[in-house]
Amino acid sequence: MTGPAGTNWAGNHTFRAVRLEHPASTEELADVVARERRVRALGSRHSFTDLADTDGVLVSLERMPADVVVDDERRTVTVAAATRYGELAVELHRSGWALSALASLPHISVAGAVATGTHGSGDAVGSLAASVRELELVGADGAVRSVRRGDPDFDGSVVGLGALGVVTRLTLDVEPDFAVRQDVFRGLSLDRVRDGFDELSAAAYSVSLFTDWTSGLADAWLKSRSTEPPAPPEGTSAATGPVHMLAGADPAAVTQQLGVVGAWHERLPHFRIDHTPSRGAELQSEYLLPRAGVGEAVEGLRGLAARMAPLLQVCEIRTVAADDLWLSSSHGRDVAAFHFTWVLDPAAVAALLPRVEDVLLPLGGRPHWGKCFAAGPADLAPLYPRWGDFAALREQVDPERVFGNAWLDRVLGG
């Protein structure tokens, strides 16, 4: 029997929280801060572990307005924390404005996405949290502040873990509305990925590439702010009907191929808003590592090739632009993003997860904040330049640990 706030997405971890608030205000939503010992917020629940849980009172924002005001001569749009990217999109899209950046999932919420450093793809595009311009948040004294780009903790607020308050709004740069095309390539080499990564990752706006890792073989997703079709990747052919990630799976819950072109909101994210992403069903885990280790990370994982092959569904890999957000996986650095769908094994993933970080750690790879990894603070501080700032800060925002969780007390150190 689950308690009030039921499971995660996956269904791997039930939370503990002894209460669920659902504040209706920023003013309700800083008593409930205010007046309890621990506090953390529920988003749309798509993190893998126990980042998002309490022992104390989780809220969901889903109940407080949810206005988007789009500012056309600051370029900018203000969105409410529990917003899901697809709905921002559809907005946007009708005010004649975009992100430049929408992860494989549209179903995800702002704040929680920004707050993980969750990321599409692209080789000039960065995270979805480097789009962000401005955070309203609620404080551990249940007072609400404001940190825009510029001011001093600007960087280390973005990222931040639901560790230094709760998120009730966001300021998030847009440019003009543009149109793209996906395109699928299959019978990619994995050696022409190991040795000719950058050339791949620059042949379209954005580019994913698809690898069980056993076939030697990868498929290329080729997303291309140009109406014209790409140059297919040596040795490849393009695929004649719509292809999902994942053998077997209906491939009607993707987002159109063919080079049909449509709207960036319809084409940027992998899946559809209208149907399960991915199989629902799994783990995932993600680490961003420099890419000048692309090489050397493939024929790493091609090793443990065989010990995946019982657990893994498919790995995608991509590329992210480099920020200057203190605890994003690509602060200082463009990285390429190896991420792995698991089956929904939690023991089975965990003990893999080792092997998989001997490999992607010492090239310099971060996991992904939401999803499942095995480093502690000794693997991870060394990874991040700002790791000691950002603790000061949380000191100085919440010395009391209102935010706090088992799951920081494990990732940060206690």
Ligand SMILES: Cc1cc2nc3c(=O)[nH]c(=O)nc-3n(C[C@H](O)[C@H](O)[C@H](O)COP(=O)(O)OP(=O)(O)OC[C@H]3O[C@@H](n4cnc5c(N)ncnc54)[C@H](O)[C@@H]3O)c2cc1C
Given for the second form:
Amino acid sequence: MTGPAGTNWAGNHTFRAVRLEHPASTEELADVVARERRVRALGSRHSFTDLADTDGVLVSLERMPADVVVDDERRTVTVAAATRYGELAVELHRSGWALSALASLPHISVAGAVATGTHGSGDAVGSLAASVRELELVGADGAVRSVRRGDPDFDGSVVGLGALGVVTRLTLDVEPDFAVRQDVFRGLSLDRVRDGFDELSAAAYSVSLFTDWTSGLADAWLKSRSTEPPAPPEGTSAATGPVHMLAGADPAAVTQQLGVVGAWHERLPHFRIDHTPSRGAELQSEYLLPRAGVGEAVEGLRGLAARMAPLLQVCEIRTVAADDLWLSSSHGRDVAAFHFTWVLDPAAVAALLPRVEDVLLPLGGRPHWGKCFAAGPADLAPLYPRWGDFAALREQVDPERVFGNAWLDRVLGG
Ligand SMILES: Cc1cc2nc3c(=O)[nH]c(=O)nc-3n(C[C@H](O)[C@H](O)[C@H](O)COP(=O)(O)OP(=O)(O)OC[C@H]3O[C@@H](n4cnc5c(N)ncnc54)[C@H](O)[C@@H]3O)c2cc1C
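Any chance you could show the form predicted together with the named molecule after that form predicted alone?
Next comes the full complex, this chain leading.
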């Protein structure tokens, strides 16, 4: 660890905060926020930029007890902000409940994932943020307030980028516990992805396609809420052993495949909680665009394959259902998400991203807030119908920019 607050998970950003504090209660947190000129909340450090950083004090809520409270009548769970999805999922499964979606890794904090619009995959599956029903947060004046679904500011507050306050507890929708099987099919042609994406993404509850763009082929990971085997996508054959999406990586790190039916939380994520997710040495980017643009995006990225090859570990294509959250990358539209796992070479990746964005931004691609992108406010504002409303909400709840930082200045602009 370098500096008082260390680095992010990928190690490509060293936090500049002057201090990292660990309040153990909402009262202790409220004292820090009321006292300090600048504060930012730190989750589990899995975003790839200076997004969480501050020139003031970082607060980690990891010492606050998870205090998981399930309400069977309302079908909700309420949990402390720093709780990791993996920990929450075990508790839910034990009491007969489930979340509709999980990201590829269960290691991330609930509040950090929600603040950036983190998602899994599925035509009918919303982002992790879309399941939020209520937030409790400490505002810029140190006062605790709650925002509930249906309140005027709710849709602006959920994907909040840490700019509206420090979230202390979240209430999420739950559904009855369900079983999942995961099957991997190999040899899917990229022509088929271009011309028949809707059929492919509808082949299971949650579908992920992985390609490096150079081979002309993809793998299809199908997560089904059925005990019956899914039909293999045309031209593919079922994997005969467990598959990691990254060449040369140990398949022991991925969740159970080969059609073995079992618990939702041990199959919806790609990675097991007791292993390093993905490669570890990497950067990531992702752009979420209206589904009608998939064919053009596939052709555009195939055209960039040789340029991307030295830097690209793998690309993943997923889907996310529309929601109403103002800064959500699926706000108002069903989307296809094009994710890139790059090698850990920040300068080279930064130089390449404008070329990737030349392909994906004109198709309406919105960057994942927690990953690397080059676009600035002039590119981003037209992509979000409620951009101005978010700026107004921020002005109302944090006029002194207690929760401001360099990332927000750069990305949201004045
Ligand atoms: C290996 C790997 C795989 C990934 N897979 C996926 C994936 O499948 N899908 C996907 O969408 N994303 C994915 N991501 C991205 C990841 O989900 C996001 O970066 C997410 O924000 C990480 O959450 P965190 O808790 O680490 O947040 P941090 O990086 O710690 O913080 C992110 C933001 O959340 C804010 N925040 C954190 N806690 C609070 C709080 N209590 N109150 C207010 N704001 C808060 C921070 O201030 C900051 O702005 C992946 C990342 C990695 C490293």
